[in-house]
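A single chain, nothing else alongside it, follows as C-alpha cells in the form predicted alone.
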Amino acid sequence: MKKKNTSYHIIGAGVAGLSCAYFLKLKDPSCKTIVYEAAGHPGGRCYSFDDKELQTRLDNATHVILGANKYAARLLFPHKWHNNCYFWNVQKDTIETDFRQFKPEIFKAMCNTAADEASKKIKNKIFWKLFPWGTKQRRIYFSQNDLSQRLINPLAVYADELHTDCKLLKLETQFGQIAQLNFNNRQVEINAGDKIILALDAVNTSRFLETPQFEFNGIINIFYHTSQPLSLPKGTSFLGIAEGLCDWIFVHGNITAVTISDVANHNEKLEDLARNIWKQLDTLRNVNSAFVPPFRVIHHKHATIKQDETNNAKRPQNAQTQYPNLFIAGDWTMKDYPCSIEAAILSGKRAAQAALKKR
C-alpha cells in the first residue's frame, strides 16, 4: 500500500507562509503544500496592485532588501542592486556621502522604531550584519512596483494549492490537536500526520492562540505620479533623509515614493502631509513646483510590532505552539531580529523545519 504524502496546511500567503511552502518543498518534494489566504491575492504585506486613480501599478509599500540579508537576496528573482547610499541633511541642506554618520536613521528604517528605543539585541543583530558595510552588504534593492512579479509570484509556485478569499474563522481541536480548520467558505479536516502552519501577523494570530499583547508602529508610504522622472542629487535613485518630514525617497520612472517609519499617532491630515513633503522635495531639487502631482497615501497602522526591549522580550522563542501539529511563522515571531522580509523568510524556514521534524 502506497504511503500517503503528508499535507501541510499554511494559513497566510504572505512572505512567511510562501517561504514556508518553499522550504517544505526543498526538503520534501513529495509533500503537499496547501496555502489559504484571506485576501484576494497572495503577498500579505508585500504585493503590487493597479491603482485606478493614478492609472499605474504600485506596490502596497516600498520594500527594501539589503545584500546582507542573504535569504531575501537569494529569493529575489531577478533583481537590480543599487550600491550608493547618500543622505540629505535637511537642516544643513547638504548631501552626505558617509552613510555611517546616519546609523540612527538606518536603525529606525530597519526596526520601524526610533534607534534610542529599539532593543539592544536587535540593534546588535543589525550592526554585526551591516557595519562596517562591505560592497556586498551595502547593496540595496528597493521594490519598483514589482513586488508581486519579482518576489511573491515566484514563491507562490511552491504552493500545490493556493486558495484566496479564504479567511480562517476557527480552529477546531480534538485530543489536544488541531482537527479541523473552519474558513468562511469551507471546512478542512486535518488528517493524522498532517501539519498546520499559522503564518499570520501578531494581531490575527492572537485571534486563535494565546499570544502576548504587542504595541505596534505604523508606516506611511506616499506615491507621487509625476509627468517625468524626478532627478535626485548625484544621479541616485534613492536618498535617505535626516531631520526631514519623511525618511526615504525612491524614484522609479514616473513614480516618486517616500516612506515615513515609526509612525505611532499621526495627527496631521495625510493629504496635507503629502503636500508639505512635496514642498520639501522642491527645496531638495531647488525648484518651485506650480502644483503637487497626483499622489496616493497608504498608511499601514500596524505595519510591525514596536521593536523595543519590552515587545522584543514577548516574542516567541521558536515555532512551537501548545498544539503538536500547529506551528507559527511571521516576522514578529523571530525574537532579536528586526521585522523585515528577511525575518519573515527565516520564520518560514524555522516553521518548516519544526513541522518536518515533528512528522
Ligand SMILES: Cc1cc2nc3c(=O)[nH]c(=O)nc-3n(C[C@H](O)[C@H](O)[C@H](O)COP(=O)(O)OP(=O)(O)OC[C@H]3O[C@@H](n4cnc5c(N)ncnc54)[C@H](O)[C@@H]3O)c2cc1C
Second form
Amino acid sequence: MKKKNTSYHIIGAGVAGLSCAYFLKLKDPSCKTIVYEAAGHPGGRCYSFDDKELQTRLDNATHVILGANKYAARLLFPHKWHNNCYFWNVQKDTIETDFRQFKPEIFKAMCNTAADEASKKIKNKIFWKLFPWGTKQRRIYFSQNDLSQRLINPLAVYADELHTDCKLLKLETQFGQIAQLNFNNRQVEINAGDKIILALDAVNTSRFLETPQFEFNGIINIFYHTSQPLSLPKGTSFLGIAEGLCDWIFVHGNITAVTISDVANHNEKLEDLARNIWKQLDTLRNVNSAFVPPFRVIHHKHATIKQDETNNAKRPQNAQTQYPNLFIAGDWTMKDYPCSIEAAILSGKRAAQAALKKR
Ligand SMILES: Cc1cc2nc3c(=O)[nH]c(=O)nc-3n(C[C@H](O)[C@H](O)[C@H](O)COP(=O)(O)OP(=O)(O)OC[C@H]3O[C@@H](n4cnc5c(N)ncnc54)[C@H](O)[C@@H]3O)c2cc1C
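Please could you give me the other form, the form predicted in complex with this ligand, since above is the form predicted alone?
Then the entire complex follows, led off by the chain already shown.
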C-alpha cells in the first residue's frame, strides 16, 4: 500500500508561515502544505495593495532589507542595493556621510525601540551579524511597492493549498495532541502523523496557547504621491533623519515614503503630522511648496513587540509547544533577533525543521 504523505497545516500566511511551507517543500517535496489565513490576502505585515485614492500601488510599509539578511535577500531577490547611508541632521541642517555617528538611530530603526531601551543581546546581534559595520554586508535595499510581487507571491507557490478569509477560532485537543482545527468556515481533522504550525503574530498566538503577554510598539508610514520624483541631497534615494519629525525618507518614482518607528503613544492628528513632515522636507530641499501632495498615512499600532530586555526575555527558546504535533513560528519567536523579515523566515525554517524531525 502506498504510504500517505504527511500534511502540514500552517496557520498564518505571513512571511513566517509561507517560509515554513517553502522549507518543508525544500526538504520533503512530497509533503502536502496547507496554509490558512484570516485576511483576504497572504503577506501578514508585508504586502502590496492598489491604493484607489492615490491611484497607485503601495507597500503596506516600506521594508528595508540589509545585505547581511541572507535569507531575506535570497528570497526577495533585491535588484537595487544602496551602499551609502547618509543622514540629515535636522537641527544642524547638515548632511552627514559617516553613518557610524548615528548608531542610536540605526538601532531604533532595527529594534523599533529606542536605542537606550533596546535589548543588549539584540543590539549585539545587529552590531556583529546583521549590520556589520564597515563591510559590504551593510548595503541596503528598500521595498518599492513590490513586496507582494517579489517576496509574498513567490513564497505562496510553496503552499499546495492557500485558504484566505479562513480564521482559526479554536484548537481542539485529544490525548494531549491537537485533533481538530476549527475555522470560521471549516473544520479540519488532524490525521495521525500530520503536523500543525501556528505562524501567527504574538497577540493572536496568545489566544490559542498560554504565551506571555508582550508590549508592542507602533510604526507610522506616510506615502506622498508627487507629480515628479523628489530629489534628495547627494542624489540619494533614501536618507536617515536625526532629530526630525520622521526617521527615514525613501523615494521611489513618484512615491516619497517616510517612516516613524518606536511609536508608543501618538496624540497628534495623523493628517497634521503628514503636513508638518512635508514642511520639514521643504526645508531639506530648500523649497516652499504651494501645497502638500496627496498622501496616505498607515499607522501599524502593533507593528512589532517592544524589543527591550523584558520583552525579549519572554520570547520562546524554540518552536516546540506542549503539544507534540504543534509548532510555533513568527518574528517574535526568534529570541535575540530584531523582529524583521529575516527573523520571520528563520522562524519558519526552525518550525519546519522541528516538524520534520518529529516524524
Ligand atoms: C510598519 C512596519 C514596518 C516594518 N519594517 C520592516 C523593515 O524595514 N524590515 C524588516 O525586515 N521588517 C520590517 N517589519 C517587520 C516585518 O514586517 C515582520 O517582522 C514580518 O512581516 C512578520 O512576519 P510574521 O509572519 O512573523 O507575522 P505576520 O506578518 O503578522 O503574519 C501572521 C499572519 O497570521 C494571520 N492570522 C492572525 N490570526 C489568525 C487566525 N486566527 N487565523 C488565521 N490566520 C491568522 C495574520 O493575518 C497574518 O497574516 C515591519 C513591520 C511593520 C508593521
